[in-house]
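Here you get one chain, nothing else, as structure tokens; it is the form predicted on its own.
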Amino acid sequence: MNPTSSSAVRVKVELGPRSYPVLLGDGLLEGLGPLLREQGMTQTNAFVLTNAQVGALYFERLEAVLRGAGFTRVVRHELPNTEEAKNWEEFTKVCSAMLEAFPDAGAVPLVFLLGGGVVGDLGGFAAGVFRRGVPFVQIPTTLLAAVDSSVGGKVAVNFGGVKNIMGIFNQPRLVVCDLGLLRTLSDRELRSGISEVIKYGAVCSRALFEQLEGDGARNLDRLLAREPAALIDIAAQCVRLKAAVVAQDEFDKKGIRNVLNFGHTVGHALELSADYALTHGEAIAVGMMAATRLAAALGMVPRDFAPRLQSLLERAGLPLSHRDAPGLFERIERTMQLDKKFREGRNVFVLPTGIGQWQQREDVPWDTVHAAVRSVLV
């Protein structure tokens, strides 16, 4: 399939000289070579970062495409296939592997990030600091990465018990979302990605939220069934929403980009504190419920919001709460205190005010926050 054909959806992330296209479709991987050259990427050295599971499925296909496009050297490096792999040690291993493979300053590689959010986040960070920055291409293989983490340039690793605390802003040259690659994704990881889709609808787009609710629940069912047309349509909507936010607040200085963190303050803290017993999307689902209850306690959100959100999350097979354990609340509380949005000792929460609407609230009384967190620990 030609990735520039009408069967593919193209979304441009408008960032002036750092602008780039995001392509979404089914069967795009085989057309990657001509697209790279069309986008002005003339390199003949490639560094492919992936993990063992994804690499076993798709590396050879990608390598054949790159060889056919004139790449004379294709180096493969794998990360462990866990969220815990997004750490400083693995980051330094990737940097070392790039230096070992390409010690000559004239042999600049084009970096390909073939995987989910861990590969994309860590790899984009490594590409940004290796030789003060080399170009990279995102090839997300999970729904979560396709609709969220592969777009926008936030790349980071976890460090010191804090999620994404060490990182930079580094935009890719190209994002290719071949949604056909999702056929090998586990049901649990697919649902994890749908959590981020629901997030976009809940605070960014009433139309998307109502589409997921609509047609007798069949729209969400089509997504769960991995119907290509549904995947492309929904993923493209999410990418357009994120691209619009990023274009207004690329470096997260204006507060606009905070909307993308709905559910993430509690969700990130839970994900880390529960030692990754939940996937990222599962933790965000629980975090969205906590944030909604916090908004309700503050009188910010209509009564019908919580049941509608809960219904979508339940139909997607996502958790609304997590099993409590000794010390878990205290760990979540400590981790939340390190949230990157918190400034000058004031907490900051992204809270819904209606379907597709949100507001940032600072200095929320901690007893109210604690009650919302405890409500999702059962």
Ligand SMILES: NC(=O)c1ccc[n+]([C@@H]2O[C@H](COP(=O)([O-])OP(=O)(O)OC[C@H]3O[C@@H](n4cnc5c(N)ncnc54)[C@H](O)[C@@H]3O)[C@@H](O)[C@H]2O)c1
Second form
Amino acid sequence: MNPTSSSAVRVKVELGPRSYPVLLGDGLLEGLGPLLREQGMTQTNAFVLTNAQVGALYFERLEAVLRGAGFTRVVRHELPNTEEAKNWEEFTKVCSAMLEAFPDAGAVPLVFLLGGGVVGDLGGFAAGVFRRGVPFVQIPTTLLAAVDSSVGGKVAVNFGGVKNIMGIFNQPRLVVCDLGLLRTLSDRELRSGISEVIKYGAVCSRALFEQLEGDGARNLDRLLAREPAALIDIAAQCVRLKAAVVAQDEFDKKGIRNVLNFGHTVGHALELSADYALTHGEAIAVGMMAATRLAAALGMVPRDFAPRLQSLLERAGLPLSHRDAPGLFERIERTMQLDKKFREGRNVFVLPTGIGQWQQREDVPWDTVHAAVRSVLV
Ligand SMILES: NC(=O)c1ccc[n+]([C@@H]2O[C@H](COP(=O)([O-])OP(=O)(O)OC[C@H]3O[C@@H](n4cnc5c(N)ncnc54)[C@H](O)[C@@H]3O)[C@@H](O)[C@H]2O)c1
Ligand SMILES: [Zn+2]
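Next up, can you give the form predicted in complex with the named molecule of this protein, since the form predicted on its own came first?
To see the whole picture, the full complex is given below, headed by that same chain.
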């Protein structure tokens, strides 16, 4: 399909000189060459970071597209397939591979990040520090990366038991979401992305939340069935919401960008403490339930919020709780205190105050936090 065909959607992330387009559609990969040139990217060297699974599926297609667009060198580097790959050691291996392949300052590569959030986060960080920054293009291959991690320029690796603690802000030049690539994604990973979609609805957009709820949840079923029109429509709404937040608070200094952390204070801690038994989206689903209980305990949220959120998460096949295990609560508590937003002895919580609305709170008493965390460990 031609990327300029009517079913493709273009969203601009407005960041002055760092602005860039996000393209969403089915079959966009084949049209990547003209898009790059249209965006002024004239390089002929490419460094493609992917992982073993995604590389086996899509590297050759991407390579053929790049060669067709005039790239004379296309270097491939792969990460391991899981979240545990998002670490300092893999990051330095990527830096070594870039330096080894492109030692000449006159032959700087354009970096392509072909994969999910792990490839995008680690690769965006490496692209930002190699030679003080080389341009990069995000080609998200998971729903989660398409709706969230590939847009906004937060790139990082996990370190010292803390999620995303080593990182920078580094915006891509272009994001190409070929949602056709999601056909090979497992149902579990698709649901993980839907968790972030529900997050956007729950705290950023009543319209999106109600669209997901509506029509006997047929909209969710259409997403789960990977119907291209549904994927493009919903993903584009999420990207527009994210672009608006990022445009107002690119460097996370004004508190506005915190909205995207709904469910993440407990979710991140659970993701790490449960030794990655949950995907990121699953951990965030449980984290959203914990944050909702917290908001309810503080009398901040109308009574119907929790059952509506719960019902959407259940319909999407996402967990509402996680099985308790000896020492798990204590590990979560310790990890929450290592959260990158932990300051002056308090966690920052993004709490819902109604569908599509939120408030940040830093003054939540520990016993209230404990009760909310315990409530999601069963
Ligand atoms: N930077 C941000 O703003 C931001 C936002 C949200 C999440 N994140 C980060 O994103 C990460 C999670 O991203 P994710 O959910 O994409 O996980 P992921 O990158 O680990 O991908 C999930 C799995 O899906 C497989 N996969 C990817 N694309 C596939 C495809 N098309 N077909 C078949 N298999 C495929 C991968 O091999 C992997 O095993 C977390 O580290 C999280 O912290 C970052
Ligand atoms: Zn997330």
